[in-house]
Structure formats: C-alpha cells, structure tokens
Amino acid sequence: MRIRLNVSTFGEEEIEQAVEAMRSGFVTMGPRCEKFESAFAAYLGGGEAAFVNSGSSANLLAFFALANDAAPKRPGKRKFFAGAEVIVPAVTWSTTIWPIIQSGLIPVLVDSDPRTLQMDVEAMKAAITRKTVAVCPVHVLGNTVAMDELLAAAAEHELWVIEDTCEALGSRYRGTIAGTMGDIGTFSFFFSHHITTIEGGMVTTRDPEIAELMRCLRAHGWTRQLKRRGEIEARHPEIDPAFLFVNTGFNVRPTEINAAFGLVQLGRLDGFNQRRKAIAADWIGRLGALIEDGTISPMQPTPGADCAWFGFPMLCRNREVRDALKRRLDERGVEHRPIICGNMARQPALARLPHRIAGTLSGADAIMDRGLLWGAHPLMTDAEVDYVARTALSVGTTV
C-alpha cells in the first residue's frame, strides 16, 4: 500500500459549491464569505470571526491589531509596546512567532512538555516579566495546552491571551471549544488541515472592537468591509467614502471560492473529528506493546482534552529507535514528518532575528530529535489503518 500523510477531503458538493461560485460572476471576498464567518463563529458559541487567505495570515492580523495604535485599551489587560515580550512555545510553527517579531515584538520561547507536545505552562510562568504583555499557547497537533492554568496566571499577570488553533479545530478543553478561551484564537483551513478551504484560516474574538481592527487590516486599512464603516465615514466627509483609509494594513482577504468550500466542509467537521479520534484509539490499543515497553509513547492528551487529533505523533525511545521506524515506513510506504519545526531555538532563521530564550528547552529538543508523526486523516479506511499498525508494529524485530 502507498499511505498518504492526508488526502483530500472535499467532493463532488463543494466543487459544485465552488464552480457556483465562479458562474456567479462575483468571486472576491463577498456574501459567501460572510456566511461562512457568521456559521464559524456559530460553532464556536459565539463571537466575531474574520475569513482569511490562511492560518498564518490569521496570526498575522492579531498581533497587528494588538500591536496597532488604534488597538482598544481593556482594564486589566497590558499595553502593547515596540519591543514588548510574547511568550510561545518552542514547539510550534514558523508563522506562529514570525508575525510577533514583524509586528515589532519580542517573542520568548519556552519549554514544550515531551509527553503532551504542549506549552508548559510552568515554563510560561517563570518566564514572565514586566516586559511581557502576551502569551500564545499553540494547540499542537489536536491537542490543547492545560488553558486553566495559563488563563489564571495570564488574568494575574495582565496578559493578552492569543490562540493559535490552528492545528485543532474542534478540540475541546474541559468542554470548552479550544481557541475560545483567550482574547483571539486563530484558525488554519489548509489542505491538510482539519478542514479545507484550499487554502485559508479565520481569526475570532469576542471584542467587538479588536475584530473591526482586525477586519480593517486585512483589507489595505480600508473601510470597505467594516460594520461600522457609516460611522466612520461620517467623520471624513471630505474623502470619497469608496477610498477611505483608516489604518495601515495588508491583502490577506479570501475569495468566494473558499467560502464555498469551507461552508460545506464545516458540516462534516464533527464527523471528521470523530473518525481521526477512532483511528488514533485504535492504534494505541494495537500498539499496546510497544508502548508499554518504552519503544514508543503516543502524544498524551492533555488531562481535561478531548483530542482531534492532527496526524499520530510520538516520541521513540531514543533517534535509533526512531531512525529504524523510519526506515521501516518508508519501505512500506507510510508517509511520516517530524513533528511540526521541533525546537524553533534551533532553525537557521531564529538566531538573525530578536528573540529570549528562557529556561531550558530540553522538552522540545526530545520531540525534535526523537519524535515523529505519521497520518490520521479522517478517510483512512479501516484496510489502510491496520497496515500502519502492522507495519509499525514489524519495527520491534529490529530494534
């Protein structure tokens, strides 16, 4: 068998959806967008959702919108400066910290937990200073950072609390939809992702004012797309109201394409998420022996953390064990990955550009060197799960 990482996961629906799209004549950012947004915050319980070109771009606008002039001042709640700390996980994707060093921040990585591939928040705490104004737990790979104890010491401390979701969509904390807990969660729609609009993400909050700014950045600084946009008008009499700039900004805006995949897509997310549930139960209970002795240690699901999990990722036992695997899947043709960019402290790009360092990172340097991940995409059939546990199990003759 030849085992793909994921495939895709749209059908005939929305492509009829999305050649609709098309014979409409009106393809750029428009009603389907806003449809989807409204039914995106729907399942999140709430809120205001603002569709984008992708997950990045969605981290993207929410430290510009907090980092902006304009952002709204909230009791409580630290002030954004040039400079200013934002505590991430060293575990996490690239876009997750570029946008915090290009909106002119500081981002300071701490330690990720080897068993749970998650922020640890102890590390997070002792790496707070008065210079720190933000963190930004990831959700890595389906499951959730332990959000009751980040919250108590972000609400302590002052701090903003941005989500980045991204590789969770549908993960639940204690009953709690992850990427609703914090000030703004982020969201990626990527073809691997847990849903797919081709490409795309989608950035939420519940300030109403935090997701005007975030939709007036998306769109150049325009007011074009901005519920408020009489109001603002009003005080400009003397601009044409079709070219009035407001802020800075970007394009990072979607297209009715996307839309139209992403309303039919969002329907079966519930069932996806349970079928990706199914599939990685299944291999803990058929790999119960090699997990038992050691050889290799499925993520852990954060206790509180119902999983929708983003592929199987693990830890070996040590880089033999997991070089061995390696090659054992790739003789079978089982697609794997590392799991996600490791230990970000170690990439090339990260020692040119400003950022802190606290604590040891002796957590993400374990998932970096002896981790792995292969697919659980929600249409495995039940043929192609059983050759991966197989296949992985085979691996114990030869370590």
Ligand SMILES: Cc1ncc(COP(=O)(O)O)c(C=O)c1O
Second form
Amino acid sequence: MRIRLNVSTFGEEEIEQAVEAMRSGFVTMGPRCEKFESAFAAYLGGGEAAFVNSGSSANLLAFFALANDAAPKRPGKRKFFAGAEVIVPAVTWSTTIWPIIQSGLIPVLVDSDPRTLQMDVEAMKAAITRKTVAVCPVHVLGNTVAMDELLAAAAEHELWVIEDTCEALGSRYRGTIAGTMGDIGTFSFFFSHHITTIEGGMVTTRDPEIAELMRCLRAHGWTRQLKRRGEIEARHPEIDPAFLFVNTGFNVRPTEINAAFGLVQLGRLDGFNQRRKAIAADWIGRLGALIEDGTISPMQPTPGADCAWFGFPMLCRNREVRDALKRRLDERGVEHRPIICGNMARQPALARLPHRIAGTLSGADAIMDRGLLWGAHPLMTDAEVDYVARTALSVGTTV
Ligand SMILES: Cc1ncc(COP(=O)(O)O)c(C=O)c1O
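Alright, leaving the form predicted alone aside, put up the form predicted together with this ligand.
The complete assembly is shown below, putting the previous chain first.
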C-alpha cells in the first residue's frame, strides 16, 4: 500500500465548473472570482476578501499594504516604518517571513511550543520592543495560536495582528474561526490544503480601506477593479479612467478557473474538516500505547482550539525513535515529512537576510530534530487509516 501525504480533493464538479469558465471565454479575474470572494467572506462571518494566486501572495499583500504610505492610520495601532519589527514564530513556512523582509521590515523569530507547535505567546511578549509594529501568529497544521493572550498583548502594545491561516482554514479558537481575530487573515488554497483552487490564496480584513489598498496592490496599483474607483477617477479627470495607476504593487491575480474550483470546494470544506478531525481522533485513540510511554507525542490542541488537522504531526522521544519510525514508514509505503520547514532560523537563507532572534529557540529545535508528520487528508479510507495505525504501532517493538 502507498499512503500519500496528500491527494487532490477535486472531482468532476470542479472540473465541469472550470471547463464552463473556459467556455465562457472570460478566464481572467472576473465575476466568478468576485462570487468566490463573497462566499469566502460569508463563510468567515463577514468582512472583505481579496482572492489572489497563492497564500504567499496573500502574505505579500498584507505586509505591503500595512507598510505602504497609503495605509490608513488607525487609533490604537502603531505606524509602520522602514526597519520596523514584526514578530513571527520560528516554526512556519518561508513565505510567512519573506514578505516581511520584502516590504522593508525586520522579522523577529520567537520560539514555538513543541507540544502545540504554535508560537509561544510568552516568548512573543518578551520580544516586543519600541520598534515592534506587528505580530504574525501562524496557525500551524490546523491547530491555533492561544489568541486570547496574544490579542491582549497586541492591544496593550498597539500592534497590528496579521493571522497567517494558510494551514488552518476552518479551525476555531474558543468558537471563533481562525483568520478573523486579527486585523488581516491570510489563507492558502494550494492543492494539499483544506480546500484547493490548484494554486490560490485569500487575504481578508474587516477594514474596507485596507481591503481596497490590497486590491490595488494585487493589480500593480491599477484602479480598474477597485470598489471605489469612481472617487479616484473623479480626482484625475485628465487621465483615461481605464488606465489609471495610483500605487505600486504586483500582478498576483487569480483566474476564473481557480474561482470555479474554489466555489465548489468551499461547499465541501466542512465535510473535509469533519473527516480530518475523525482521522486524527482515531489515531490518537489507536496509538495510546505509544503516546502513554512517550514514544510519540502527537500535536496537542491549544486549549480552546477546535483543530482542522492538516496532517498528523508528532514529536518522537528522541532522534533515534524518530529515525526508526521514519524507516518503518518508508518500508511500509507511508509518506512522511518534517514539520513544515523546521526551525526557520536554521535555514541557510536566514544567514543572508535581515532578522532578529528573540530568546532561545529550543522548542523550535526540538520540533525540527524530533518531529515528523504523515498525512491526514480527507479522502483517506478507513483501511488506510488502519494501515497507518498498524504501521506506527509496529515500531513500538523495534525501539
Ligand atoms: C503557514 C504558511 N504560510 C504561507 C504559505 C504559502 O501558501 P502558498 O503555498 O499557497 O503560497 C504556506 C504554504 O503552505 C504556509 O504553510
């Protein structure tokens, strides 16, 4: 048997809708994208959503918007400036960090809790300085950051909160959906994520001015697809309104084909997430013997979190156990991988890039040195779930 980390979750309906989009002759960003944005915002319970071509682009727009000279000033929030600091967890994907640097800011890496895999909020609080303008909690692998404590600290220090929710669409913290608790939420629809638009992402906010600025940066400062284009055009009567530019930015637009996928997938999201939760609960029950003696410690939900498991991550007792487990998984065809990119501070790219490390990163090191995950995708059959459990249990006799 071969147990994949992920399989594509799209089917005939997504394909039919994509073909229909192509047959319509209108394939660049248009009405389907707008419909998907509205449906996504409604799923989150309100606010505005801008569809983009990846989760990385969603992070790019979030940081570029806040660092832009056209960013709105908000009482109770610090102003961004060149060289200002943004706090991020050491265990995250590269493109949580790169957009911070690309927008002229300094990422400050803090430790991650090896039990929950999330940003250690105490470490985050200790990292705040006069230069800090924002914090970027990342809801890692379907779990959530302890947002109550994080939001209280952010409010006290007047920090912006950008929630990277690329790995946790549909997860909740104390009943609130992840990605809606901060100022901006970012999401990824890469093929292996909670829903897929092939490639794709979304950036969301309840601040209409920031939403409009992000839409402007999404299309290299062009006004053509802005909600309030009329007001801007009226201020520049001498310029053809179809080709009016008011800012810099990127072309990170999605296509109608991506939106066609997204509209179908969004309707399937809750069902997918129920399955993810059921699979994780099954393994936690079945692997009790390995968990009780500390051979493996699966990710612990943060108190108050309702996790939409994105894979089944765990820390092993030590490296030897981790390596023995890896070997057994390889022998039995169960794919596995490290927990995200491990401790990002140890990636060679960081040595070339401006950043600051605050405190020790011993939790992140443990995650890198003793962690692994195997897949928990929603199309896994009961037989596959059982096969993985039996494979993991068999390692107990060899270590
Ligand atoms: C935490 C996190 N942020 C951002 C991204 C970037 O998303 P994308 O791959 O859609 O660019 C990912 C991708 O896996 C991620 O895990």
